[in-house]
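Take a look at this single chain, the form predicted on its own, given in structure tokens.
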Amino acid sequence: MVRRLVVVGASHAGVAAATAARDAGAYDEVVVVGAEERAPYQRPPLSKEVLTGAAEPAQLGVLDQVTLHTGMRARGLDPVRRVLVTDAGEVGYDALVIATGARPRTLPAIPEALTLRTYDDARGLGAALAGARRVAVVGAGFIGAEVASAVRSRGGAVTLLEQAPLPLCGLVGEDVAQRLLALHAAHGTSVRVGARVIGARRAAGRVTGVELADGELVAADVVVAALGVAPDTGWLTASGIALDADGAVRCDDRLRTSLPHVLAAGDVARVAGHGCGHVLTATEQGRAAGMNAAGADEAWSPRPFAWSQWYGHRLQLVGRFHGLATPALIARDEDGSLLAVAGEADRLLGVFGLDRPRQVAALRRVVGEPGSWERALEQISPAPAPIPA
């Protein structure tokens, strides 16, 4: 009898799922299967240079021996029978691996605006933003600052709308935050923050503008949505898998759900409440998600790590800032670039640089380690500041 593993979701998660089962040869066959209709693609470059036209993304990965169905979405599950229900018909397997990633959130208050995820939604934002006069950006978390940076890279005028207090700073913390938002009006991006949409002012069935709570409105021909994502396991409803209060998939540190011989990875997944977030932790988890549908043990451990790039600056986060004391400000040159620390006791628990790319990596590898807040400042910093409260 053929032993088949099926990958749902042609993501980052996915393929590293795949292609870790498959060079573990635990399977007959190790099937992929993606919604969309083109090969497994990078997806930083979307918000980045396909949106601005600079470049097309890389093929992601090499699937040689592993059979690849694209176009084909999934609609159920049936792990009695252990089958995947698609749009194409059934799909039988042994083991699954849950990797549908996350849908993005919409705007609600103006149908009409665009988000970002797929290829395809990067080169119709980015269609859209070349004729756009004014461009209104609804969350300015790094999504939506990206799609600010290219529309000031274009030439166009771009305005941030956040609701919270300042962008970011539920990540990074107050201090960072105030110098994230100097950096946008730095390159002239107009950021409102306390800013809640309630609307859009039309003409002639086109958006002119948004509306907000407070009354003001802020021109704009093109609005995008960039508030974040939602799990994408609408289709796991009747399946019986257990699932988050937001639809994400619950899982143990090795990536199993609540359904025998059924993992999952990547934006889908929540492992003791941590999400994923970024490309790489979802190629870790799709690696550990598809060694252990091979045979392995491998525990996965929450390391969150997050890029981005903003008008040719590039900023790292590692670990989190969130629930710990104020984080120190380490270093900050006469060029704008700065590095960001925070942490309890004697942890490294945070680090956040702006153009600091090598002070980063070193720190990255010392972030939860004790003693690793004193060694980090060895490596960073002559003069030692005190361990925060």
Given for the second form:
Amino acid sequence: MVRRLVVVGASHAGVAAATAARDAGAYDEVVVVGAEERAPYQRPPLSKEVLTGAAEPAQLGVLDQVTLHTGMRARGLDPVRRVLVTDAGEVGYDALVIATGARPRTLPAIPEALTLRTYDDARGLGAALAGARRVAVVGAGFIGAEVASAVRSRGGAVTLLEQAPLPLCGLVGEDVAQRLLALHAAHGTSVRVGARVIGARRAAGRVTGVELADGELVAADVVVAALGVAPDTGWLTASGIALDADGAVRCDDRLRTSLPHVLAAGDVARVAGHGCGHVLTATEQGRAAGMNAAGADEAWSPRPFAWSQWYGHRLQLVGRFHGLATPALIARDEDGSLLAVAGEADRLLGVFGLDRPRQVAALRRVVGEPGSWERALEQISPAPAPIPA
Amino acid sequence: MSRIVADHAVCEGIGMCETTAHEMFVVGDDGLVEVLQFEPDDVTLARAAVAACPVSALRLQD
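Let me have the form predicted together with the partner chain next, following on from the form predicted on its own.
Complete assembly follows, chain above in first position.
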């Protein structure tokens, strides 16, 4: 009998799972099934260099001794017969890792709105942006901000429309969120907060503007929906696997789902109550899932790290700011850079840096450790130089 | 002999290389990748680390 691991999904989590399981050597065959036609590629450049046309995304992972099926879409899972159903037939498994990721949320009020998730999305969006006179981006999170940044890098006009009163406030805290809002303004991006999109104005069948609930019309010939993602689990509905209310596959910290021999990782999963959202997390979860499918007992614990590029500035976020007792402390410089930290008791739990890679790197190593708050305070207000003896 | 080349202008200090091959890479105190082994013993592992970088800051030169 050939022992086979099947990984469904060929992006960051799936490739990490497949290569970790292959390296562990517990299976005769490791099969990766990917819906896209393209071989696995790095996703972070899509909203950055690929959008501006500056570079192509690099290859993702080294899949030697892994059987890769591209352009093959999962349609269902039969946990009793241990079979993955695809649009190209059935694939039997001994163990299976679900890593189908997520789909971008669309904007029902404007069906023409473009989204960004795959390479094809990025190329299509890049071409649309290049030909646009005015762009409206609905959603001012990281992806929305990166799209706005790409438009501005070409000198184009762009408006960010955000329903919340202060974008990214839940992620980075109020003070930092205010600073990031000011960054958009400083680089010529117009931002409307508290904006609820209700529809589009059209002329000759083409979008000419976005209508807001307060009656305002925002001129735009290209509309982008950057509203986050929803887990891609429609194909699992009949499998009986336990899903959360938003459709995410529920997992324990060993990446095990409710079905025997089935694990999940990345944006498709909610692992021990945590969503994914970042390539580093997806990769770590994928690797743990692959190792556990091969007989290991690896626990995954959250170690969130995200980065972004806005208007040539480097943003880095470690941990969290939301719901912490200690308010965020901020050190800022005349050059516009800033470092923010937040914690609880003696522990540093959140770090945000704008053009502060050294300090973020130093603090990232100690986040969550007892006594780490002391280290954070040193970075925020450096100790006075010792008096020479 | 293959040689690892790191581009500090694009490195984000994400640390995928360190996670993949900690004997070859470390994210240094300046927040950027530091190559510990320029001529890797294990070229396969080096290839994996290079392919793990989301910002393509690493290359393996022949």
